[in-house]
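Only one chain is shown below, in structure tokens, and it's the form predicted alone.
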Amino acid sequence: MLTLADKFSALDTEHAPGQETRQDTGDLHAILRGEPLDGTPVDFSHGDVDAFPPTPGALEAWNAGYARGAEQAYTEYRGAAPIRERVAERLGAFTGQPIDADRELIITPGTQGALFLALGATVAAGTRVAVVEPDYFANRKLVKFFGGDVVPIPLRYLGAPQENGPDLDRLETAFASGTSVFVFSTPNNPTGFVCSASHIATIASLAAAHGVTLIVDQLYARMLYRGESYTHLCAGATQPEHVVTIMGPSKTESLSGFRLGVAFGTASIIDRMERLQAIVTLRAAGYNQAALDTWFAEPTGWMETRIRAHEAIRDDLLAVFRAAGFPVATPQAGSYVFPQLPSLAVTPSAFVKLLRLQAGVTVTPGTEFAPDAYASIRLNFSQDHAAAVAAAQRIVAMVERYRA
């Protein structure tokens, strides 16, 4: 039987963005080697909204929502109807799948809120849930919190492009043996891997055949790099009975501080999500919802410029890590790199803390994304370009300092 202690032990927040100063550094000072490394502190655990500010007009849109007073402060639980209609139209055009704003879409407090609601609406004690590894850290934690059983699906991401992807044979076996929910991100967080059209078609077909609910996180679907293509699961020729897609403007558009997310898909699941939201948070912050009017309505060229800037940072970080011999995949989309480090004389957990103490660099340990990814670290490279590259160079220097 799942106890309260079991439920909350799954929700460790030590390495959540902004929590690094609460980490127990223990006796690390006893193993410090050498002088601190000089450089601008960089927090790779989240994006820098000073380096990449929110979409133009976001503040003005928020002010307009505030000016509407109670009308905007106390919206429907699933969000203000006029805003939902505009968002549904834009997302329908983006994904190629029409969305019913009244029945099939809900505005949530961030995409994290959407994920909580989606899993809360589909997972009960004993529910078998397929979870990609590595993948977004909250997937595994929330499944355990709701009493579900995690069924790991390995993701290959360091091989040749045609060899990379989730283990679809393992996924089919999981579906055939009673797994009823599959949650995954594409683009993948933390590797930047994007599921191909073939991957998506197979996942949809398997889910339809076995009656599996699909929850797909497409948060970074807009930040796609040159030469890459994207397939929206919700618009495929084969559709399982139950699908929920999660998106939002928090990352690519730097609206994280507004805590806005959107989920759309099967009406019965969206209805459950609304009932849960009505109890947990009531609604996404009313005034903040108005900022969604800037989503998919950025000035001409704004998104392309932002993508090219991130691509340039990505390429320079890859060059630093590859020159040092660290295995690292080229992200196809998003703003994360997930390099593997060589064997160290300290534990991975200690090294992450030493990085912050001695080099002023905050990263997220790989074990947040897969239990066996202890040799990896995740960096969100939505940062000042020069500062990010210098910080990556300090990571390499710290690895040399603490090599086994």
Second form
Protein chains: 2
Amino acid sequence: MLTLADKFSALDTEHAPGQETRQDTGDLHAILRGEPLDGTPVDFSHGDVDAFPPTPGALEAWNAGYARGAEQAYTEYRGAAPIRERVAERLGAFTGQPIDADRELIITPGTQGALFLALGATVAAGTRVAVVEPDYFANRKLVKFFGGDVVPIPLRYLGAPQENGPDLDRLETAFASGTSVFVFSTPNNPTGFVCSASHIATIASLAAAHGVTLIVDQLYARMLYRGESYTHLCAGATQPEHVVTIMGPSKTESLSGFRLGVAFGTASIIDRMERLQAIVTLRAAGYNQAALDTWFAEPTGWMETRIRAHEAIRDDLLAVFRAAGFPVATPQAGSYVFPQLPSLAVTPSAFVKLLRLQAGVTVTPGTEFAPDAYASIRLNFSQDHAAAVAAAQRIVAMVERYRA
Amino acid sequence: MLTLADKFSALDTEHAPGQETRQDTGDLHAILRGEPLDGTPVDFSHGDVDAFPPTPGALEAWNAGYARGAEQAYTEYRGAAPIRERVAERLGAFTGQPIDADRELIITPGTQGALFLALGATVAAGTRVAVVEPDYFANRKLVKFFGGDVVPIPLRYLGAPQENGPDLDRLETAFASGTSVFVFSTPNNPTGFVCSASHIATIASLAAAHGVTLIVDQLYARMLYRGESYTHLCAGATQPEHVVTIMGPSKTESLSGFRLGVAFGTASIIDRMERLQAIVTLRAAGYNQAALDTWFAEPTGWMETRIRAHEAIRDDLLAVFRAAGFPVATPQAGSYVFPQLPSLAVTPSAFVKLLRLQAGVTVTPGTEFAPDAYASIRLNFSQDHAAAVAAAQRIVAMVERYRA
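For comparison with the form predicted alone, provide the form predicted in complex with a further copy of the same chain.
Let us now look at the entire complex, which starts with that chain.
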């Protein structure tokens, strides 16, 4: 049994994305090399909604929600019924699997809220939960907070496309030996890896065979680059008894400031998630829910333009890092790159702080995503294009400066 | 050790305020007496923000926050630093106890979010938590969800003013025998009882003597009626080592649709709350945080007018219930009344559903607030004045109809 002190030690946020302003950098001055590097500061810890603004109409939708008054301020805990109906319809069309808006979908405060509720609904003390490494930093923390045991599943992502993927042998062994929940993101955060149709079919079959609950984080499923294809687990021929899919408009659509997400799937889990939401935040902010009406209803061509703009930044950043010799996978989807840096004369944690201090570049250390990913850094490249490329060049310059 | 099924059974939301539309009322037809009662439907389960609209300027503040873009969309998990500074200044002035905005305050998704984080930061399996009965319905559920044990502390609220209050002997016994956390609301939800200066001093002293953490929910502290006085525990001469105070603009200020709350107090607990917030919702919705700038900055006279309007509704509802012979305490603050109904021929749960079905009146059963409060119902009287009085008269008529 973990003590509260242990639990909160596992929840350390010093290096969490967005918390960098709380870091103490006073101890870095003894190891400084060289002068500050000029350039527009870039915070790669999250996307820049000034560079890629929220979906057209989101502002107006919020104001219309506010104007509706009481009915929008106080919704069911799982979200306003008419909004759930419209979102369920669109997500059903997107995934290819119809969703019952009354029983199978909940609106949450961000996809973070959805992940929290989904794991809270399925993980208790001693629950064994398979977690991909690397994967979204909160997954491991959530499992630990609820008292579960993390069963790591390595993800291969730097090989040839046909060699990449989660280690399905390890997954099968885990499922066969008491693991009862599997949480994973596809597209993967931080690598941009997308599970193939074959991976998804195998995962679904194994989960069905062993009675494992699947929690599939599809936050970046819409930002799919040219030549890639996406497979929705929830629409496959084989369905495990318990599947929850998580999505939201915080990333591609830049609505993070609204804190909106959805989870859809097995009604009994959605019901538990609503009970938990009742004591966590009651509901996603009422007026904000109205912005979901812009989701999957963007102006014609808007999404295509947004994806192409990200693809161009992706390609330029990959060129910068590859020219410097850093191993880096080509993200198939999403706006993260996860390059590996060479050996440095300072600790990875110090280097990340030095990047902020000397180069005006904020990145997230790889160890937030996997315990052994100390050589990697994550960049969210949903940024001003020119500023992002210049910042990537400063990262390379800083690596040269601090090479072991 | 509770199983997940047990945990979620304790989180049942069938009778939770705002969830009534999900109830199945099909089985009531066999016990119906009489015809429907005409009148404007009133939902007393929460305040009506159409009758009492949000603080002037909240809408504009939200839009200004949205216009600020990235800096407002992504804040520190504990909330935007400039907003925390302004709120800390005003809450310090309100309570009489200065607050360090950097270390001692966190912005949360509603006061519900603050309560969740505060109990999550202090309660683990086996933690004994003193909980007042009756008190806010989520308190007991939160303790159980985190694996703690509820130690009930009866609140006397129907006696003469000098006799009312939490049972301080029971509290001392609990503190002396291993209870390590005490969570309570003052003004009390659902009774409107306000702890006196003497109660507060005793609670603080007992907590200091026994090393008990205090979590004080002051959500309704601003809506104080004529002749009443309020004591802020956090500003007292005796301070326990760990105190967290919770407030928010959801009630008196009608900003519930924004999901905003704050907790302030012991820095080490606020730090844990932020770590937990990082995996629960990341932060209160960024743009929404901007509306906190209207809080404690309302136009001159606005708050006084709002309080007087509620006081007038309170007095009329008390008159209706007292004329019918229902015991009911005079709320000293807040917008709840908690009358006791006489014995009925139907179960309390059925009666509450019948009220909705036949009289268009939604109330919350007393058992949401204390296990033995089956005879009581809670009404949030922040409603259209005339509609509320007429609805109270329909409650009386329905009681006559279903009397045992």
